[in-house]
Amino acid sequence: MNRESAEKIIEGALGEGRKVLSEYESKRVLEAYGIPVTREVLVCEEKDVPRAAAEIGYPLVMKGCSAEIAHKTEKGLIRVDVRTSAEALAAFREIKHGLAGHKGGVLIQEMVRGRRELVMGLTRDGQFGPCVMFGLGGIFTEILKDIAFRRAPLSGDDAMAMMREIRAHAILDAVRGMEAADRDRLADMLISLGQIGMDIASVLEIDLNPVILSGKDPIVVDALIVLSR
């Protein structure tokens, strides 16, 4: 765990008068707490696209990355399954145009494959303080609202109980040729989210959606951290 690194990122954003971290910044905070995130490079200049793409490896996902834009899909700022240098350059130009002058760049990211999507998060409740959330992710988060909450800090038993509590808990089992999810790793992630909330009072919300199960391994694909002054 590198609390100092996470605090530095957050203090920098607050110093600029911002209340939201970009996806890239959010993932660096998560990474500092040992939470697995996608391999990615933030690129601001077209000339750096080929090097970044080669470093991550095709196929790629490319996203507009700005603290000023929370909903990238609605803004048309995501390209998936980018497979060649020509496609990467074209995607970069389109995304930069779509950013329309907003401060930020383009995330060049590994394409994580997996049929199971989860959601994790943290919210700071006025009465209970930081509370950790776990549930079914992707498009089903809003539709089914199949989620569980626990007050931080979490124990290992707390995290395991959250996984059993959701109605769709069987999604974590070995099913249809897919491996059982690494529940110990998921538990560590939930505990770490709670620890961020305990350590850094300026973190108001964390939203990790989706967390994709790539085989048995959970990986945070998209992340948003909201701050309070």
Given for the second form:
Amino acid sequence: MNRESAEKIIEGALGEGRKVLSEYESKRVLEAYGIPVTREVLVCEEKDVPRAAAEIGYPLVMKGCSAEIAHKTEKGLIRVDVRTSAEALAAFREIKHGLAGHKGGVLIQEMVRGRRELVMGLTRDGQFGPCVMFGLGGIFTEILKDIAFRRAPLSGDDAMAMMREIRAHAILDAVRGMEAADRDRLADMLISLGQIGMDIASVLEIDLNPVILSGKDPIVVDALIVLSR
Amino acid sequence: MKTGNQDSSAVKAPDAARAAGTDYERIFHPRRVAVAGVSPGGGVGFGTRYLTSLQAIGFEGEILPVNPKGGEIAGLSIFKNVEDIPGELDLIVIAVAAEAVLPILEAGRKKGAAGAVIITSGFRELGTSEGIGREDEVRRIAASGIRVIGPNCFGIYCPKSGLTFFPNPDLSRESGPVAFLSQSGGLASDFMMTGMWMGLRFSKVVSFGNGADLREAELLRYLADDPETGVIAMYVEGVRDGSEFLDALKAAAAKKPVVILKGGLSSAGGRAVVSHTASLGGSRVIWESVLRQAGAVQVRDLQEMAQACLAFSLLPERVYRGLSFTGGGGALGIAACDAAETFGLEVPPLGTDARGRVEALLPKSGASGVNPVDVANPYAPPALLEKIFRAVAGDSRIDLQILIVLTHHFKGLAQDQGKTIEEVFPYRELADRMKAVAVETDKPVVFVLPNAKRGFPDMDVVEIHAKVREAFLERGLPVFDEIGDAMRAIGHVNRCYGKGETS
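Having seen the form predicted alone, please provide the structure of the form predicted in complex with its partner chain.
In what comes next, the whole complex appears, and the chain from above leads the way.
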């Protein structure tokens, strides 16, 4: 765990008067706390696209990355399954155009394959302080609201209980030819999220959605960190 | 917003130190109680009603009434000032006008009272600067050496010492394992009354009103270590310090069951939020989550709370997975199985051995010895039921037995024979036999007593129903009105004692 590097990123954003970290910055904070995130490179110039794409390896996901834009899907700023250098360059131009002058770059990221999407998060309750969320991810998060909360700091038992508590808990088992999720790894991620809330008072909210199960391994595919001053 | 970064032990330290010095013994079991605010003219003011309630319930200690006018009340001479009372006080109950409370509280402190109950309202709840200022003064005096319950409360009920709630002169002197904490005095009073007829007996009930001094977290810690308390029930609207409360709750729930009814659960989060996590984490969801995390048993209303407390009071501390049902009707058995499943309980078919022994006792047609056991007769004699229950208890998969008794059917039988219901329904014998079964087999017997006849023409059924209930409860056998109530209460017991189990 590297609390200082996380704090540095956050102080930088606060110094610029921002209340939101970009996806790229958010993931660096998570990484500092040992939470597994997608491999990715942030690219600002078109000339850097081919090398970054080769480094990550096709197929790719490309996303507009700006702290000024919280919900990317709705703005058409995501391209998935980008397979060639030509496609990558075309995607770069379209996304740049879509950013419409907002400050930021294009995130070139590995495409994580997995049919099971989870959500994790942190909110700060006025009465009880930082609380960690776990639940069904992707589009189901808001539709089914199948979620569990625990107040930070979390014990290992708390984290395991959250996973048992959601109605769809069987999604973590070995189902339909998929491996059982690595619950210990998931528990570590939830505990670490709570720790971020305990350590850094200016972190107000966190969304990790989706967290995709690639085989048994959870990986944070998209992240948002909201700050307070 | 910054609570997450605080070191909660630093916040708690002063309270913990004060709690260690709090003489709860003299607060809950006082021998000398001053009642300030009685009316000598035989009025019905709060102080007078409190005093007469204390006398009616049979408080054995000394009652010392106070009123500046002096005189006499209920055979006691009234002191003009608290200072005039000779010797030391244990507790002072204050029911004077709000503006007169502070000097009396201070006088009580000087008289060595360990605690004060301030019934008077007109403090922080007014929302005015005057009321808030007055409450701050209460807290200041409390900090200088007296623990305060209230203001704006109904006080303490402790059947062992004979301390009673305002204004409940008719509460039982019989002690039991249930403690209850509540900000609201009216709700506490309702819960006691509901609980009493449902079979609860109390160790201590505290309504702490505005909670200027003593309140949820400290009282929880006290009750967690109180040997007279076996189960803690609690009504919570808000708490003063979330972390302190949850720490106290977690510590208490590790020692004994804590049943909580949270009032004022709204789904609105309050502040404007950006993330999905924050929009999903409204106050209701967070409250329910943190209570679960702390190991509390959560209930939705007073009835469910009383039922859960009854189960915790009377059932030995273990998990009851397999249930048997016995009754005189097939459809009731099906309803029972459905309800059981809802609360994670099982109704396993009896093994061949137990089943054979049960069926040998039943009539040939219409009955079933599988589980549910249908005796096909609402008037089955107690001796037969006892034999059936002993046979069923022999099955290792059965942890607890339920008998469904349809009291209302006895009215028809009584009419046919020209007798009273009491004469045709040997419920005391039934209770005795079932008590023996429960003790000797070490498998609890729980009664379900539905009553289909509660209207005015059937007051005789209502009466016998109450008598039957009392006969069972007197023998320590839990009684519930409906199958679902019993299943839900047993489900709470299982979740509480089966913590850590995956279910």
